[in-house]
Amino acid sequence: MDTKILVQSVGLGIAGFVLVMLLMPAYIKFAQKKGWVGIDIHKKEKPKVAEMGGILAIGVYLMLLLVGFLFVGNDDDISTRLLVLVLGVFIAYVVGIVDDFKSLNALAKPGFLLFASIPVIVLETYTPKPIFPFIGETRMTIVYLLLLPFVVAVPGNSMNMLDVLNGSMVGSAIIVVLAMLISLFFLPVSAIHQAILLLGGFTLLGILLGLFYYNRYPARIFNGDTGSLSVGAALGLLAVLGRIEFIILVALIPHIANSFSILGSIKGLRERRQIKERPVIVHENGLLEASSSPKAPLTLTRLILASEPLHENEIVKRIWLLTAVSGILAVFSAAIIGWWTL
């Protein structure tokens, strides 16, 4: 592992954390003044919370990734991958902003998110040879290219679908990024792939830690689709650019399972206003209970509540625990891959 790149990556992560921590209070006041607020529906008081914190957080992320170009110098391989990461996240960022302000329909949002993979394809920064435990490197030239847009879009939409409780998306994303970074110590990826994962990963970690401080229970800022779509797209892009597709897939098991469970229960893509029954009932004492209606979406939150009613922060901790388990499995998978390819 390149020590210089590691130190620079940690520096970008620290800068991201500090900038989000310092700038978010001003953004919250600005959002409230502009009327960018949403109702926190999982609390009995139904407080109004500033919306679209992802506009600031992901804006800082993109800015710091551009600063990263100063660190990689004349290394064209790393700088090209860094450019692809910036362009791909920016596309998801724009889709999120449009959706936050205009509410894209159920097909348009995931459809437009597929375009976030275009920079990867055009600049040919993918390797159609994903690595699996007990198998090693495989060759999937045509199939890989067909699946590549979904490797970016699925994490984006999955993060978006789990961003329903205070801190649920951001906290779980932090765990996924940590699993990814720890996996680097075991994976047999090249120095180029390590560099983009370190630069993109540590910077994202810093941003998320800063955002978490304001989005945790009780939230002072909502991420908006701008935040959740961009974070998920960033993870998908890093998976492709760093050749860790399987590792990210395993780390995101709760997110992906949640999204496919929802889609299966409502029989396809639906706009929120088309879903008449909510999966969770909020009681006067602040407890959340799973809906008994067969028409309500089958979400991860509803499954967690199936045994007993819980407070919002208790549900979120269980989501984090599930993500931690999948993150540990991802690290073990990386260790197996490293051992198998020795």
The other form holds:
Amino acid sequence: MDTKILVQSVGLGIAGFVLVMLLMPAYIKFAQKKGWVGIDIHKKEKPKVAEMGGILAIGVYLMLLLVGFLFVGNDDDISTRLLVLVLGVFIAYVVGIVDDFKSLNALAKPGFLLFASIPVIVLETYTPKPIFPFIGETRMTIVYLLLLPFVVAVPGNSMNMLDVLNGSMVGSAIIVVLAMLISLFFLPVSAIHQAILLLGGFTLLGILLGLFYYNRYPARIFNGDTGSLSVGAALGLLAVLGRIEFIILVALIPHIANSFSILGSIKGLRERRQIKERPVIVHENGLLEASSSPKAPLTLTRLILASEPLHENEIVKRIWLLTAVSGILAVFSAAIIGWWTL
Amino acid sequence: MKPRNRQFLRLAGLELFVWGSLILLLAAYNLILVPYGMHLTGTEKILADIIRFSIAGIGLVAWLGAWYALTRLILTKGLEDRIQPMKE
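So that was the form predicted on its own. Now I'd like the form predicted in complex with the partner chain, please.
Complete assembly follows, chain above in first position.
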């Protein structure tokens, strides 16, 4: 592992954490003044919470990635990948902002997110040879190109669909990034791929830790679609740019399972307002209970709550634990890949 | 064991199923289907490709179906855990 890049990446991560921690209180005041607030429906007091914290956090992420260009200097391979990451996340960021302000329909949101993979295709920063455990490197020239837009759009939408409780998305994303960074110790990826994963990964970890402080239970800020779509898109882009598609796919199993079972149960893409039955019922005492209606969407929260009603923070801890299980499986997959390709 | 922990273990089991079966399916595709018809040319090659992709497609749909059925089963089992003490 390149120590210089590692130190620079950790530095960007610390800068991201500090900037989000320092700037967020001012942003919360600004959002409240502007009326950018949403009701926290899972609490009995129904408090009004400042919205779209992702605007600040992802803004800081993009800014720090631009600083990263100073570190990589004349290395064209790494700087091109860094540019693709910046452009891809920026596209998801714009889609998120538009969705937060104008509320895109059920097809438009994932549809527009497909565009986040355009920089990868145009600048040819992908390797159509994904690496799998017990198989090694595979050749998927045409299939890979066809699947590429979904490698970015699926994590984006999956993160968005799990951003339903205080800290659920940010906490689980932190676990996914940690699993990704630990996997780097085992994976046989080149120095170029390692550099982009370190720069993009540590910076993302820093801003997520800062955002987590304000988004954890009881939340003082909501991430908004800007936050969740961009974080998911960043993970998808890092998977492609760093050739760790399988690792990210495994680490995101709870998120993908959540969106897959929702889509399966409501039979396709539907806007939130089109879904009549709520998956979860909020009681006066603050407990959340799973709906037993066969028409209610099959969400991960509903699955966790099926056996007994729980408090919001207990459900969130279970989501993190499930993400930790998939994170361990991702690291284990990386270890198998490393051992297999020895 | 508390019902909430039992439900959590079921969900963790589902993750293990998704992970393990995904590796098995990818291995089967790469070791059996990819080499199938590789030595052929012309119409025979096209036919082999159609067969290959059809089997892969059916396998994918069957896997997604099994995944969804297991998810439904976990919901049902969880709801049964909640109803059971009330009956007693």
